[in-house]
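Just the one chain here, the form predicted on its own, laid out as structure tokens.
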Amino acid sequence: MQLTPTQIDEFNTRGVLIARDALTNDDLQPLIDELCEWIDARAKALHAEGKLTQLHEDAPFATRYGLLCKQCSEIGQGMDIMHYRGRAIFEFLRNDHLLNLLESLLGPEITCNPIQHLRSKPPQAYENHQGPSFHNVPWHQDAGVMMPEAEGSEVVTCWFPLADAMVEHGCMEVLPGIVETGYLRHQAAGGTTILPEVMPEAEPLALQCKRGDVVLMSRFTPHRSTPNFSDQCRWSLDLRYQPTGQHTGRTGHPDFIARSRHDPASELSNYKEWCHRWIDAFESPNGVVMHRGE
């Protein structure tokens, strides 16, 4: 799926676009299957340690993680992309349907930015605290979690759910049309967030998405995560891509070439090499990993 000229114009003027039905079940199911296996293994390990009393093995994907998290928040430790490093995740980072969308915005030479996350937002009723968290993040721009040197890089965020993400599930909210202002100053207060005095006055837009939809967002678009008031987990991935050769904003973590029409041999297709790069980044830290804030 390529973006139409109208969609490209919408992205450039509003800083956000929802590409409907951009991904198929065949694209997403391997991710879900891999996560189910990881969660099951993690749950059994915690059960053996006496930290879980019920495994909820018959619960569906949409609810099992939340039921486990309600018993023991440790269930999610090590579940982010760069930590559990699943093969299906790696293969998806090079997914043709996703890269075709991005090529419409970034051109044919595309690098996978290392700022990427897998999130499972449990029902708010299961949370043992209120306010911002990894699950509920405050208003920010993605430029606020990158080094200042990357402010000129055309980094595009790709956010998509693994199941429907409606308002009741805690879908993402954005302030559309806030792109010409560029970077807004941030502070570290309950998470990296835009300073109140520079927060734009605009009506938030709830980005309700069905499974298969992909949100494309500018690095300057203010957005936040809202609480999940349903009884299901809201599973989502947020990935970032940019034209090859531009600064990633995170030199301490590994990027890689996901698509190159000019030099296909430069693309990273080796899963073990991708894993090695992340392991090396953690075991031999080098470069900068930072959020911007006052």
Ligand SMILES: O=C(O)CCC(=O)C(=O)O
Second form
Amino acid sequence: MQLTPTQIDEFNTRGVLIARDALTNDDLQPLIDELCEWIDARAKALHAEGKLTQLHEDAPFATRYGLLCKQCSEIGQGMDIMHYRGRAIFEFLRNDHLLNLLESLLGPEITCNPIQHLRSKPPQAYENHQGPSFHNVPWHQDAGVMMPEAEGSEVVTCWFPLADAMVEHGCMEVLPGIVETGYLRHQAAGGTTILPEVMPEAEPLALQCKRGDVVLMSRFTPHRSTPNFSDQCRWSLDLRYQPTGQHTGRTGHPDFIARSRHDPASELSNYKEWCHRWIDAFESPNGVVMHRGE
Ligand SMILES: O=C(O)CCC(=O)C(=O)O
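Structure of the form predicted in complex with this ligand, given the form predicted on its own:
Below is the whole assembly, all chains and molecules, this chain first.
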């Protein structure tokens, strides 16, 4: 699915767009299957160490992780894209349905930016702390989590849930229409966040998404996460892409060419090579990994 001219116009004027039904079950299920396997193995390891009493093996994907987290928050350690490095997630980073949307905004030469996360937001009632966290990030622009050198890079954030993410599940909120302000100064205060004195006055919009929907957001669009008041985990991925050749804003982590109409041979399709690049970045740090607001 390509974006229509009306959708492109909406993205450009509002800084955010929800592409409805952009991903299929076949796109998403391999990610869920891979996560289920990972969670199962991790739960069994923690059980063997005596840190978990109940494995909840019969609980569905929507609730199992929360039930495990309630007993032992260590369950989530290592559960981000660059740490667990599953084959299905690597394949997804080059997903055609996703890249077709992005090609409408970025053109045919697309790089996968290394700022990317899997987020599993457990029910708030199961968390042993309240307030800002990786799950409940405060108001920020994605330009605020990159090096200043990337301010001019057209980085587009793609956010999508693995199951419906409504207000009760703690979907994202954005301030639409903030496109002319550019970078707003950030500070580190319970997470990287926009300074109160430069926070735009606009009505927040809750980005309620069904499974299959994809949020596309500009690097300048203020957004935040909200608490999960349901009894299900809110699973989502936030990935970033940009035109090839522009600064990624995180030189210490590896980017790769996800699509090139001009030179398809330059695309990275080798899973082991992708893993190797992340391992190398962690074992031999080189380059910059910073939030601009810190
Ligand atoms: O997943 C969320 O609720 C917040 C994600 C976010 O802040 C981001 O993708 O930059």
